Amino acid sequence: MSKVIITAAISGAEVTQEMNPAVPYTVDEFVREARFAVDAGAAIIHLHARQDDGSPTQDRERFRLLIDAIREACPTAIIQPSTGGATGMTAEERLQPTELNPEMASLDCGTMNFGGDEIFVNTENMIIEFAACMRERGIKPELECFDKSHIDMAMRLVRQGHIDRPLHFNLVLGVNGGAAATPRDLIFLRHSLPEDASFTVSAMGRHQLPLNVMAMAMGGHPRTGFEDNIQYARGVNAKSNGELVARLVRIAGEMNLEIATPDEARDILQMPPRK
């Protein structure tokens, strides 16, 4: 029976407590949401840091506080900090969480037009720099791809020796400037990956659930959580990240799929040994 790795992106950098009061800002709120998600069945916590006022930050010490607190509450979980941060941050700012030597971190593989004048910059040299930093520190990169060209970039850097196999991708759909959150686009992106790669699917808003289910049906893994979607149903806010995870666990069971524990996820993703 196949094992499904659930990732919970518990905060993101854009959603606010005005949108959903359960969005975490403080350390205690992050711990609460991480625990709810892990207790419900998430193996990976994808982590953006926020200050107590909700402002996004890549500050190393803020990440240290959050990671230490979440690790104490959820000792087996894989904590995956974002190196994407927020638009306008420098490469040096965005790389700060890697100084804490996490097991895994996101690695964005292309530049995006996020809307208006906002550009999420990831030049080829930046991607090479981020990949080198992760390799040096023994961090498993999650190759975050918003479009087909990002997959092509990642594979070019694999061939050039900058990124090591085994490869794990996160296909992100429905973000402005990237691939649409449609079954057609997911099928196209999935079949653009090498056959030996594993993949997670993230989709925005109302598209989260159907594409998460589609990912599981295609042999991939789902990402849920407030970063991508704050609602449980149309007009109804999710009470917690755990509520979103629990729904995926139930659906996976109906599909005769088992949920991977964090240690099983480490084996599936062929991650370096835990430090």
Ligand code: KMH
Second form
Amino acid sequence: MSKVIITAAISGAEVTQEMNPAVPYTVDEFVREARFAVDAGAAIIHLHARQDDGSPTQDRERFRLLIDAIREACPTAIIQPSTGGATGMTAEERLQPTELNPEMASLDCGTMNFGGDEIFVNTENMIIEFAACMRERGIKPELECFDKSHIDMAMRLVRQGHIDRPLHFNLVLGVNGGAAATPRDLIFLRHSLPEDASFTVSAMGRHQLPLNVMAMAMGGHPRTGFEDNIQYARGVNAKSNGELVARLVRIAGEMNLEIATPDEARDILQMPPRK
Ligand code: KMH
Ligand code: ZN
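Given the form predicted on its own above, produce the structure of the same protein in the form predicted together with the named molecule.
Now the complete complex, all chains and molecules, led by this one.
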């Protein structure tokens, strides 16, 4: 049986230290959170950058600092920068971390109505541009799909030759404007994927844990971390991303599932071996 790849989305762009003081802003805080997550069993660190004051940034040099520091602390981990960034950022801004040639990056597959007047823009041409940039640099895209139509868009771009197989999806549930964080919607999305694709499941807030467990039961992989959920239990903040990862590792063990090391994750996702 294939092993379970745990992704830790350690920072995100939206959560703050006012909500949970363990949310990382500084380089040292990022290193601490990445180390806790990897030591607990995460193979992939999904990374949004922050300035020291907590403001989200896609600045290439800030990403370089963070990636170099995390790599030193966690030399085997797969570091997956976000190209989603935060709403309101331009495509050029968002693409900056790809200039560092990471082995993987997120590729958002549709525009989202986040609420009010907030729109997360991913036009078809932007997705094609981001995919071309990743192909040129040998970066494995993780296809972020917040709804069924995003899967359809991704598959259209696969058929048109813009995105290469093997495909790895991240099904993101419970974000305003997208699919609901319910078993019904997860089953629908999972069965909308091509048979040969691998998939991770992310779900917001209190839905993170049950849908992570469902993902593992369905042959998929879980994504945990502060980007999607800052609480360990109702009204109780998680002390670290590592605490969330450790709980998944325990549950996977009870389910007789083994946890993939970063190198095993590269193998499962059919990525080149670590350099
Ligand atoms: N923060 C959201 C606007 C990604 O990382 O690619 C976008 C996001 C997706 O988190
Ligand atoms: Zn993200």
